[in-house]
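Have a look below at one chain only, the form predicted on its own, in structure tokens format.
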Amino acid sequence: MSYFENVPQVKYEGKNSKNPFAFKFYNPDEVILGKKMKDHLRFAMAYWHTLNADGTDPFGSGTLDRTYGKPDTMERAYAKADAAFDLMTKLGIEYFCFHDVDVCPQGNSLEEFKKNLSDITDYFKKKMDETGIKLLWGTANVFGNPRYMSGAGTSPNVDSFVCAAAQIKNAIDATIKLGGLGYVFWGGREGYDTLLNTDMDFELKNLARLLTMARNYARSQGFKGVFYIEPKPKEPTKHQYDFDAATAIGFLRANGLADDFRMNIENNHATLAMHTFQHELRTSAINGMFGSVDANQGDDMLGWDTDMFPSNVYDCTLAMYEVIKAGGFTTGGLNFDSKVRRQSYTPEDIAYAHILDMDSFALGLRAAAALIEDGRIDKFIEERYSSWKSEIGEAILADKCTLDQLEAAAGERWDTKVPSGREEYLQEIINSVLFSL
């Protein structure tokens, strides 16, 4: 019996369809700005939330059955893999992502964990060959086990550091084995709760050592893909070292890692850092560090990482606007780091959630492309900065001015009038384009 036996093949039926198992806006082969929609969006299933999350919260036990009719052994791992590839095939999702602990039991020793990971990735490889589905990126969960309670790369305990290195090595091997396009580092415990017990300088240097060792090992094994840092300001620690894109980029540059690493930006993490999704994408792009995206959203009324499936088309529009402007995805994509709500407990709800996500970003893509083709926003920005094309503006940009020269030029400009920023006008352009689709 298939876990998703009640989910049919999901196809595009257009915006007037009332079929809950149909895409209303995501038409994978439709060409937008010279590229198929599926290639703009590069959707990927998140193994951890989609196949593992059971709805447990601090106030109650799980409400979602994630046993797949099997005991918690390798039998369940294989049944879970069958369910994963069945769902991706029915939804037309061409990529997936995973942590090492998502896909198989850890067993009672490192050797048992290695064997389980090797066996399940053998099975993955077979399923990938059968379906054509590819691995977007892999990673290691070095934050969940109690040995990582004080960090992994930043732990005060050297044994924890050593164990994390072993897990990362094996996760890199699995990623290479499956032809993964990237490898992600999320510093779930790489931070602190209080500086009273923390040697920050020591911890940051050790984190750089671990990332450098991982980079060097992967390259020695022939890995040609991209390494990603996924910024998050807090939770589970009070302060994480990869606070936001700017902080992570500065850290990578300071430690000679910028050439190999890019950002994996998550919407909900951006809002926790008091930024917008658009801001984190723009910050990554202008620093040459745009890479991949965890596609989810938070709840404005809740101050934690809710990992909701995105439905805010306005956010999706501004995100895809940044993605297109950054040149689009190369090795990255839109990974559904999202989980259904506790009350959405059936397998069908997982399919509905992915349809929502894929349609939301498809709408965002259509609107972003229309905004770019419309051209009014680009034209406005060009005009807003047009004074820099003057003689003195060009001299400043060419680094040919001194403060003395600028003081001499300031007198005749002392009563200058700065042009209006017209934020409301620009927002109306977005609305007019979005709601005319």
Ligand code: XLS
Second form
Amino acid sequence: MSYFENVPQVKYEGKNSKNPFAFKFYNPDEVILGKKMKDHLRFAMAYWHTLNADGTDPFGSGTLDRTYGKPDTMERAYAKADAAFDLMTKLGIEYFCFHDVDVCPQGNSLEEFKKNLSDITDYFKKKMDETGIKLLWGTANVFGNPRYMSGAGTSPNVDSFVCAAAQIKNAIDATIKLGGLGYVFWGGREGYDTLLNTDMDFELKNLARLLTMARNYARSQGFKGVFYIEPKPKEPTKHQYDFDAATAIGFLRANGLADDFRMNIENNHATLAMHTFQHELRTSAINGMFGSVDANQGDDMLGWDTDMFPSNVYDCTLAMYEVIKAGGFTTGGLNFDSKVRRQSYTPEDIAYAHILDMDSFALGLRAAAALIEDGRIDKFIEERYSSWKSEIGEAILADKCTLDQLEAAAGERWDTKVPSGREEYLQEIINSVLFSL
Ligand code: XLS
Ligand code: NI
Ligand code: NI
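What's the form predicted in complex with the ligand like, now that we've got the form predicted on its own?
And the full complex, kicking off with our chain again.
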């Protein structure tokens, strides 16, 4: 019996369909701006939330049964893998992402964990060959185990650092074995709660040391994929070192890692940093660091990482606008780092959640493409900066002006009128495009 036995094959039926198990907007093979929708969006299932998260919150235990009818041994790991590949096949999701500890039990020793990981990835490989599903990225969970309570790469305790390195090595091996396109570092507990007990300089240097060792190891093993940093400003620590894209990019550049790494931008992390999703994507793109996306959304009322399946089409539109402008995904994609709400506890809810996410981003893609084809926003921005095409503007841009020359030119410009920014006019364009789809 399959965990998702009540979920049928999900197909595109168009926006008038009332079938809950159909896509209303995601039509995988439809071509938009010269590319199939599925190749624009490159959806990936997040193993941890989709197969493991059981709805536990600080006030109550799990509401979602994630035992797959099996004891917590490798038996469950195989049953879970069957459920995972069944769901991806039914939804037409072509990629997945996982942490080492998501996919098999940790056992009682490193040796046991390695054996489990090797066995389950053998099984994944078989399933991937059968279905054509690919690994978008792998990662190691070096934040959950109590040995990482004070950090992994940034722990004051050398043993924690050593264990993290071992886990990362094995997760890199697993990623390479499965032909993964990328490897993610999310800072987990790499940050601090109080400087009263923290040597920040020491910790940051060690973090760079660990990333460098991981990069060197992976390259020595023939890994050709991309490494990603996933910025997040807080939670679990009060101050995470990878606060936002700008911080993470500065850190990578300062430590000689910028050529191998890109950003994995998560919407909910962007908003926790008081940035928009768009801001983080744009910051990555203009620095040549656009990579991949964790496609979820936060809740405006709650100040933590709620990891909800995206329904906010406006956000998805602006995000896809950035993705298209950045040249689209190459190694990256849209990984649903999202979990169903605690009361949505049936297997069917997991399918509904993914359909919601895929349709929200499909709408976002359609709207973003329509905005680009419409051209008014691009034209407005071009005109807004048009004064730079004047003689003096071009001289400044060619770095041919001194402050003395600019002072001489300023007098006649003292009463200049800056044109309107027209924010509301532009918002109305978005609405009119969105609602005429
Ligand atoms: C947690 C992160 C995590 C990463 C992978 O907030 O989003 O899920 O995506 O370690
Ligand atoms: Ni994430
Ligand atoms: Ni997150």
